[in-house]
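The chain below stands alone and is given as structure tokens, in the form predicted on its own.
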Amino acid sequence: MSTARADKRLYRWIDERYGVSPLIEFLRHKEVPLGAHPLFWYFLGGTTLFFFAVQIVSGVLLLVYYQPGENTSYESIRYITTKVPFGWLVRSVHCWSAHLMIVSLVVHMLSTMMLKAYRPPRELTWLTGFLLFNLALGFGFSGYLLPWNELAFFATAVGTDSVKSVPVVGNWLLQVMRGGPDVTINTVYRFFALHICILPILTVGLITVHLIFIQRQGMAPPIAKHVAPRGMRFFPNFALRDLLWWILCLAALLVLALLLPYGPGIPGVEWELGQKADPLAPAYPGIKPEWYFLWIYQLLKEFPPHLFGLEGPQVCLAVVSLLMTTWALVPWLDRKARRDEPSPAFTDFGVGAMLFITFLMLKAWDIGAGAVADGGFPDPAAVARPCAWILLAVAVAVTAVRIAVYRDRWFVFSGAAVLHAVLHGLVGLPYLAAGAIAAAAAALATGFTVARGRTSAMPAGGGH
């Protein structure tokens, strides 16, 4: 009894000074909406936050020994992985959690797209999530160079070189990023500051805003389907489930870090230290960026040096910018979701975007190329063919699930992505020509569908 009275006095003392009673009441009444979709989708945001927290903790531990510098960057990483007790494990956890954070973030954004959780009044929640995704990519790009090894050096040189394609300010941006015309130790200093100072501050601030939006507006309920709303208490019911899921994620992370300390060995998902960077050494062929940049890397290769009077990389950069801007503006473009109505077109848009990116990633991995002589390049046709077959199989499986489980009937954008892969990989058309045909087919199909919908919506007798 005395313990209970002491707890009450302590709570009263804290509440008088910090006013925690409204917070307690908020947690007591906060609910997670339940509907036709699985509860699992609500765990993805917390999963991303968990892996970000692991990044912070493991990154601080690495900072104890890491020293940026021409004679210290590579050497300190080698010292961490070979001399520091469990240093190799901390680095492995840091690298694996970075990749898993991107995976969970991508799936989280895709699930938000499929569930239309961006509809009003949550447009800014979607926008802050989109900005967080870009900051996560910035973490990956800036941290890749810090070991100062051969692979990171040449991959960074290729990645930063694409910045020159930005009109007017391209060369200036290149100088700012590299700290000079070339990738040098000055680039490491800049990327180090970006990775451990600027990006964490921006990310923590944006996460705070993102979470405030979520707490103020709550989690998005399913689109209305004439069912009575119901929910699960956030605390303790959902919170305990979330904690259990975090424990499972931590267990999976440790298993991966122990069994595959340097990654699975797939291009774009490997971090073995290798040799120290030598700016005077010639670049070896087959250098690839991290897996989440592979689609942009491959898309740059598909464009010719000059197109429509512009440089090919400039046109490619414009296409990527247009795609990313469209993705960011989805809450304002999806008018049906704004009216709390199902919008199958935007569901299919999300599926088509994933198929489009998947085909480029498969090609970037040179699937089907076989053995390539030193200094040689794989045959593009030999790579495109198996990639097209793989994408076709994936698209058929996804479409079957969409029809059987979700009763989807709109396949314009996903069909265009498949048509693009078939025309390029199986028919043999150039990538851009196949893409133009697929885009034209999608535009015609969309126009026909919209026109037919308007006609069927007209009342009899002239539509007045």
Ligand code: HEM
Given for the second form:
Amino acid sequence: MSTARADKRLYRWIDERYGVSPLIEFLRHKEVPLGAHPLFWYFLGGTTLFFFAVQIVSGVLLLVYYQPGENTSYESIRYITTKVPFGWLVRSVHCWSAHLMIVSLVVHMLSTMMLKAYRPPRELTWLTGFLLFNLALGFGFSGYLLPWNELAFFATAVGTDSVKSVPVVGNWLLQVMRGGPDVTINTVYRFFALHICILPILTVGLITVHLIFIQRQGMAPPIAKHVAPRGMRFFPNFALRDLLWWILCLAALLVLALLLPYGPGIPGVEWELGQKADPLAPAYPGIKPEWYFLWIYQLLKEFPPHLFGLEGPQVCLAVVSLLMTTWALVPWLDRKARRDEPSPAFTDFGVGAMLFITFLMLKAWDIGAGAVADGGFPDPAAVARPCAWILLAVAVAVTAVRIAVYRDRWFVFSGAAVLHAVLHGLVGLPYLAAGAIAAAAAALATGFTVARGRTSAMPAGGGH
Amino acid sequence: MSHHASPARLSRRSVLNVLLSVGVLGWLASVLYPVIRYLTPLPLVGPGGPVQLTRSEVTKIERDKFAIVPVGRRRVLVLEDSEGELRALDAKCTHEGCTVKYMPRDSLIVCACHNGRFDLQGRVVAGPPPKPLATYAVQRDEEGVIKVTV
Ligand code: HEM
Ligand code: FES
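Give me the form predicted in complex with protoporphyrin IX containing FE (HEM) now, not the form predicted on its own.
Okay, now the whole complex, with that chain kicking things off.
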């Protein structure tokens, strides 16, 4: 009993000084909407935050031994994994959690896309989330180089090289990123500063803004349902569920980190240290970036040397920038959702984008290539065919669920992504030609549905 | 018209505004300029004249038919073709900058990153590289000493 009194006294002591009662009162009334969609989708942002916290803790632990430098970067990581007690575990946790953080971030972003939570007044929440996604990619890209091993060296050489295609300042930007014309240990110094100082500061700042927005506006209610949904009290009902979920995440993270300390061994999801970087060694087949960059890596391969009077990589960079910008501007493009009406076209836009990226990732993994002789390369047609079949199977499964469970009736974008894969993988057209036909077909179909005045949203330039 | 209403006050305000803007811009420039200069790496200077290959690089060419050697700030691929002729080309792929290698079996220079292929004159034969590899002068004297000039 006396502890309860002591608790009260402590609370009073704090409250008198800092006035926390309004805060407690506020938390009592904070609610999470219930019943509209599975509660699960509301856990993903918190999951991402959890893995970010793990990154900070494990990253600071790595910093105790890691030393960037020509003769220390690689050696210190090797020391961590072979000599330092549990060093292998700390590195394994940092790497696993980096991947899991990006997975939960992507799923979080897709779930807000599907729920149209980005519609007014939450456009800036989407935009800050999009920027956070870019920062997370920056974390992955800069961290990848730090061990200064062969794989990291080439992946960074290729990854930074595309910067030279930026108009006007491209070459200067490339030099600033690399600390010289080529990837050297100077690049490691610059990436190190980014990875452990600049990006963390920016990320913490943006997370704060993102959370303040959410705090001020509450969770988005379901679209086109003008009744107030039931709610679950955030505190303690939701917060305790959050905590339980985090404990499960931590358990899963530790199991993975213990059982597979060097990753599952899929190209793009492995972190075997391998050989030390040697700028004078030729690149070898199988140089791949991390999985979330694989689609860009594959897209680079699909572009011919020259297109429209520009160099292939320049056009590729322009295409990727256009796609990313479109994604960032979705809250403004989706006019139906702006009017709080169901917006099936943008649901399908999200699914179509995922299918597009999945197909590129499957191709990047050379699925179906079989054994390849040294110095040889898998036959592109032999890779494209099984990838197209897999994509077709995935698309059929997803579409079946969408029709049966969500009663979706709008499939123009996902249909175009499938058409693209079929024309390329099964008919044998070049990737870009197939893509152009699929894009034209999607544009025609969209124009047709709009002209018929059906209840379908237009993604861009739909007019009023 | 409002110009004539109170010319003195209006012009004083606009002059002050201009001064203030110029001041802010000047202040920004004086902060940004040193930062930009600081971040821009210094140009690297390497030896200008011919560079002589080391013993181990020469051995490597004998064994593998090629070696990648640093010349100035460039990486140069020195290879011995099927006729025993030496050739020197830029080792940095013109696509996205991976390091190329020589495949003696096919008399080709290949880049493993995105399957770029070049012939021994550096011309692109397949894959995405947009430009040929630069070629450099290379000589071998009677004692087997190899020199590359870029
Ligand atoms: C969103 C957060 C982060 C992500 C996604 C991330 C990702 C990565 C990745 C992919 C690597 C390369 C791992 C490898 O191949 O060995 C790495 C390495 C490293 N990171 Fe992070 N990181 C994050 C945050 C941090 C923070 C906050 C710190 C420190 C304050 C940190 C410190 C380090 C260090 C010292 C290394 C080199 C050790 C190593 O490569 O194993 N990281 N990080
Ligand atoms: S970097 Fe050589 S082919 Fe892409």
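Residue numbers count along the first chain shown, from 1. By rigid core we mean the largest C-alpha set that fits within 1.5 Å across both forms. What you are looking at is a predicted structure, and each value in this text was computed from that prediction instead of being measured.
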Residue shift check between these two forms, rigid core fit, residue 444 Cα at least 2 Å = no
ask   = Supposing the core is put in the same place in both forms, how far has the CA of residue 8 shifted between these two forms, in Å?
value = 3.3
